[in-house]
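Take a look at this one chain, the form predicted alone, written out in structure tokens.
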Amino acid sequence: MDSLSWLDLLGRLFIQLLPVWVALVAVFAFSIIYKRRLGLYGRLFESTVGMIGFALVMFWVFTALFATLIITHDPLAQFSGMRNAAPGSPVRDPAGGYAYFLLGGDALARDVFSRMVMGAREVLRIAPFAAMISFMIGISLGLPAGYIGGKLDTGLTFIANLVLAFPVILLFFLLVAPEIQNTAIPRVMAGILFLMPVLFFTVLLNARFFTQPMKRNFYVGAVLMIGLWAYSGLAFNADPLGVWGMSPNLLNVFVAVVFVNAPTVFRIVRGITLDIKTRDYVAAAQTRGEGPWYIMLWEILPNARGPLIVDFCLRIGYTTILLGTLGFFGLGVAPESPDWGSTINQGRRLLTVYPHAALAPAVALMSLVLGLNLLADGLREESLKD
């Protein structure tokens, strides 16, 4: 059996994406016809740069739901003189299997395409959550240093500062270290910042209908019971259901992600508090006996979604590059993982005679960041108009 030519080898990437072409079609359709219905989600969809970026992060978070259907190999399966295949190449013993390899063979003689899609399903996972936790941190004491002041926010303030004292990479280096997995490290930090989420929730949904007793027992009482459900398992791994629960490895990896990013949104956020809460409505909410976290959650936080909106894209490309450089390092959720930046570390080895094995996921990688940044142009492009 011949190799595939480069107009076959595309033509079967395109049938091999169709549920993500599909996927998107339906989206972009949905979403431009009822688009002044939708607020700013609505008016992304009349900014050029906008849509681009959003079509090329839904293209991965859809690669991502569907790579079960798209994958063409066991990601983690070697297959016999496949080893630095070229794209295109039949396999030797498809064995009622995928008669090719797309996008070649590694090293190791895997399937390159499989192992991309399914490493896109590994960064998205955890950089999204990771940055929704981040914010939760952020926002939760961002606000009251930015509102209440005085020495809580230079107690807040100087410990964020210290964190952000420390370079970066070796902050990261150290946390997810294998020799931090041995210790109570990773769970006592995992136990303070996992936390915050149900904390937030809680606060926030008191605030809301304190004056509402029903309400505020029925939705605090939900809160609770979910998230610290999900608190328990997330980490402690004590869940007795097993719905919640991570790995050593991943919880390394993302208690570091958030530790990071939370110190910045603290600023961002004290920042954004210390100029609103000079506003009008600010003081008319003072003058009509509201309570302090409701004036900062439900008066000042909402008027704040816009640069927060921006910022929550750019974090999460920030931190797909993290994770990316975890990989390439070596210190990703797993050695055998195919998340991009152990694939492209595994590549380079052989980059200027096999290019392909690396060069695939660092183009997947490359593309989801400058869509997460195209997407973040437009949102603060049309949250100004507001």
Given for the second form:
Amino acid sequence: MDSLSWLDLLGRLFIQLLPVWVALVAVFAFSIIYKRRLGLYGRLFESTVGMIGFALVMFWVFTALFATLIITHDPLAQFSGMRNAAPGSPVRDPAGGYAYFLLGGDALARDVFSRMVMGAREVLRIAPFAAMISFMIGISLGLPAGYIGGKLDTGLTFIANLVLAFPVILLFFLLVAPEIQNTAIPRVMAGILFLMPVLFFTVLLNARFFTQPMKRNFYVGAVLMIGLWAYSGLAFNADPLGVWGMSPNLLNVFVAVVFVNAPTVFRIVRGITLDIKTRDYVAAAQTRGEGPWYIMLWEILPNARGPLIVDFCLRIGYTTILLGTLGFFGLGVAPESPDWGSTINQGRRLLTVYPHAALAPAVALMSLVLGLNLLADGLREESLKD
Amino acid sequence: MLVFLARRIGVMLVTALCLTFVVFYLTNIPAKLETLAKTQAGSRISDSEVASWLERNGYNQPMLWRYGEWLGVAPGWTRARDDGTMRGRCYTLTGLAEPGAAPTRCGLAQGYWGNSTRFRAPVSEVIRARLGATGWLMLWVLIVMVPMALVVGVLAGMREGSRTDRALSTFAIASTATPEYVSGVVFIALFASSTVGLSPLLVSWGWIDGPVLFQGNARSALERITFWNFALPVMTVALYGMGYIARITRASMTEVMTQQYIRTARLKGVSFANIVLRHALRNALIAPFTVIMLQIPWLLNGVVIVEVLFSYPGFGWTLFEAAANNDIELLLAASVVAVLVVLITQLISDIGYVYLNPRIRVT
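Moving on from the form predicted alone, kindly provide the form predicted together with its partner chain as a structure.
Time for the whole complex; same chain goes first.
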């Protein structure tokens, strides 16, 4: 069999990604028809930049979702004679499987296309989740620091500056190492960091519903039950039912990424809080006799959502870059992992001769981060309009 | 101003102490010391031999005490050998063996940085040489990055919403979305590969003599920096850092351009070029200045990636090698340098902000 021509190759890629296109068209059609009723999300479809960004992000989200449908070969399997094969090379012995390596083979004769697609799943499994935890930590500490101020503010700001003064790469070298994984450090850090979201939701609901004890007990109880269940599994790998769990590798990476991101979020939230707490509606709530946590979480936080949503998009992108950096240095990833960073790392050795193995994940990573940044830009533009 | 400076420097010293202790703690956890013992005394030694090796080399004291030793505030450990000569931290570092010949304290404060196990040389020598190499890289990165970022930002910000603004803003966003390990890979594939990209084309047209347009390996830049071997690493670092500065410059420029005094100048009939260059630019550059200073520690990230990718043995490469080879003393020293760079640039950026912006008065 001959290799595929470029046109043929693009056609086959298009067909292989068909589930993604269908889902994308469906989402866009729905959103554009109902955009008047969808609030800020709907207004995103007024701006071209925002739409392009959203399309790029959703492309990778759907790719990650439908990864098992899209891949042409097992991302870990090696095929004889396919070492460093050029894009579009026919598989020597397909044995009923897909007949071509669409984006070529890597140095271990694995399919680059399938690895790239599975890599999207790896990245999107961690990045948004890590960004979310960072946000909850940043919010739960930034709000009181800005609102209450005083010694608390001084202390928390000092700690945040301490972490921020640490060069990120150095922190990764120190914190994400096999020797550290065997110590208690990641577990302790995870124990502290993962407790924050549980506390956040408990306080959030308690502050809102403490005048209605029945409702409050129900909500807080539910949060505590689910939260502590997930907490035991994620932080200490002690989930009795075994639903939640993280390998030591993943936990270490996760903790490091959250640790790097949270102080920046803290600073942003603190800054916004300092600004918002002088507004009249906060004074009104204080006069009504509302408690400090109610004011922080139900008066200040909703009014700070614009910049926070924008920063959330940027932060997912930045987290993706950080995960790629970790993979690039081979830190904290499973040896065969198809995540983009480590694929680039493996591909760079033969970069000048066979660049395709490193180029595919590089372009993938760039397009995802670009999409997130454009999305953030579109959201910022639209949220500034009102 | 002096009180402000003194307080800032005080906070900076406390921060430096905290951070170096964290680094010291993380590099000296038992598992890493065990690895060190195994690399120094043989990989097949038993657990009890590891323990005795650590004991003999002064690693069994409490962490805080050893941190003090390393800083040079606590006396270094000593032990008399059977033949009457002395062993100890300070004896090893100075190379002396007679009792009482070596100083009691020998740490950072006295200028003893220890020895690198990876490069088999004093850490201070290794760091000095590597920092020099990285200095050149940083210099060129700043020379390329800062003017480019300012020009892009000013051009985009002087007419907000225009087509130039949109194009340049998108370019700035794209550059912040391209981390060094992505742009480096793309650059190498495009310009430094003899089989794909531009180089084979240019060779077949007879435009270039060598096999490739640019070199994908910057090791030769240690002897002599040329456009040929240094362009790609410099571009890779500069591109990622540029976008952010350009966006800050643009934001600051658009803000200045809406000010009253700019409108006054326009109404007086001053030409647009004159307004931008003489009236707007000075005020618009205050924000970017602080950002540029704060960007320098961020560049360290890129420097490590680029030096590893282009195998340029500078500071970042040394940091990577030290971390990968569990070279504790070297990693500690490199961390101290990195932390100091971060803190000093923060200080300069604070002072510069106060100095440049007369609206802020520090009492």
